[in-house]
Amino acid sequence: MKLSPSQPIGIFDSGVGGLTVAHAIRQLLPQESIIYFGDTAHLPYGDKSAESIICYSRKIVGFLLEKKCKTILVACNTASAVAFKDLKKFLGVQVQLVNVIDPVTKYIGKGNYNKVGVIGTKGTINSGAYEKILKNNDPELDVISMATPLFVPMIEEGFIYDDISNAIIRSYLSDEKMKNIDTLILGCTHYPIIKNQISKFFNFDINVVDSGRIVAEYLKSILTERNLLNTGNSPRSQFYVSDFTPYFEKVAMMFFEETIKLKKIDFWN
């Protein structure tokens, strides 16, 4: 398929989490058009089987291909960990496929860290994706992984900046194994929405790493390398979901500061 700079960037996630990355891309690459798909009918991906995640991801990637996306970003850590290799085979060389794990592990590899914590969904943590790559890059690095499965439904239901979210955050992060970490990777694109609360729990003493800006920089380098950066002046944002949720629209408008028109696309009926 012949690609051109004017084609959109495709992004998908299980819900609102990928909007944190989409927002970072819009800030860094304001001339790029974005097509976002939130698989709200199946969230969270973290407790789904690998077969289900691969099935959902293939359907969404196929849809983004039909929309003529020049590159596709898997803005879900669980899908990045579980389905990325399959998706690369599925896509072949049609378009560039990017995940959210590789850019973050490369970023950590450039720093000087001793004890790194990783939090994410059960699917992401059980895959061991972050730990394997980080330890392969630096065998001496102490990597502590912990699943925090309540964070995604908590965020999707709008429980943020309140006593409920603070209690859940405190319950997870007060775990003994998280003591003395110098860096915490937010291994889910939903988590930057509560990044400030997480940082506050650690008294702002540690480096809390979210993937948004890191992935946006990585994507920019790829588009530049392939001469696919858009220089036009009329970027468009399109948002699709597999099920309507009022909170999705609210968060999308918060990030993009524009009227968001959601379109429902159901591949499974």
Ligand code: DGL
Second form
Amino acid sequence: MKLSPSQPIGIFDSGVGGLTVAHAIRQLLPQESIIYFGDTAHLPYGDKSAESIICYSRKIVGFLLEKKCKTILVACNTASAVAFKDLKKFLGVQVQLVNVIDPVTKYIGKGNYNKVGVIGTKGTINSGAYEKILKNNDPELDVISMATPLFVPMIEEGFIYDDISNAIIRSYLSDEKMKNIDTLILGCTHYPIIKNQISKFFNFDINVVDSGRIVAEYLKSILTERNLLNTGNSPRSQFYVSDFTPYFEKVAMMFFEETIKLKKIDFWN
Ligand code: DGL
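Could you give the coordinates for the form predicted together with the ligand, as opposed to the form predicted on its own above?
Full assembly next; the chain just shown is listed first.
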């Protein structure tokens, strides 16, 4: 298939979390059209089996291919950790598939860090994906991983700047093993929403890294390399979810930081 720069970028997540990455892409590459799919009917992915996540992800990737996406970004750490290899095989060479873990681990590899913490869903942390790549890049690096499964429902329910969220953040991050980390990777695309509170918990003393800008820069570099960067100026973005409530649209706007219209599309039945 011959790809052209005017084709859209396909992005998917289990829900609205990936909108934090889509938003960073919109800011860095405003000329690109985006087709976003949030699999809200199956949210959360964090405690699902790898088999289920692979099955959902294949279907979504098929949908984004039908929409003629020139590249597909897995904007979910859990799917990146447990389904990416399978999806790459499934897709073959049709379009470039990008995940959110590789650009972030590359970014860390270029810095000078001693003790790095990684937080994410149970699926991401239990897969050991971050730890394996980070240790492979630098065997001397001390990597501390911790699942923080309450963060996703807490954020989705809008507990963000209050006593409840601060208590949950404190309860996880005051764990002894997180002592003396110099960097914390937010290994879940939901977590940038609470980045400020997390930084505050560490008295703004550590480097808190989220995937948005890093993944957007990475995408820009691979599109440039392949002569697929759009230079036209009429981007048209579409946002789909597999289940829908009006509340969801409100939450989605909080993630994307601008007005969006979600369309429900149900290809599961
Ligand atoms: N946003 C997803 C991730 O980056 C997690 C949300 C979920 O558990 O579905 O892992």
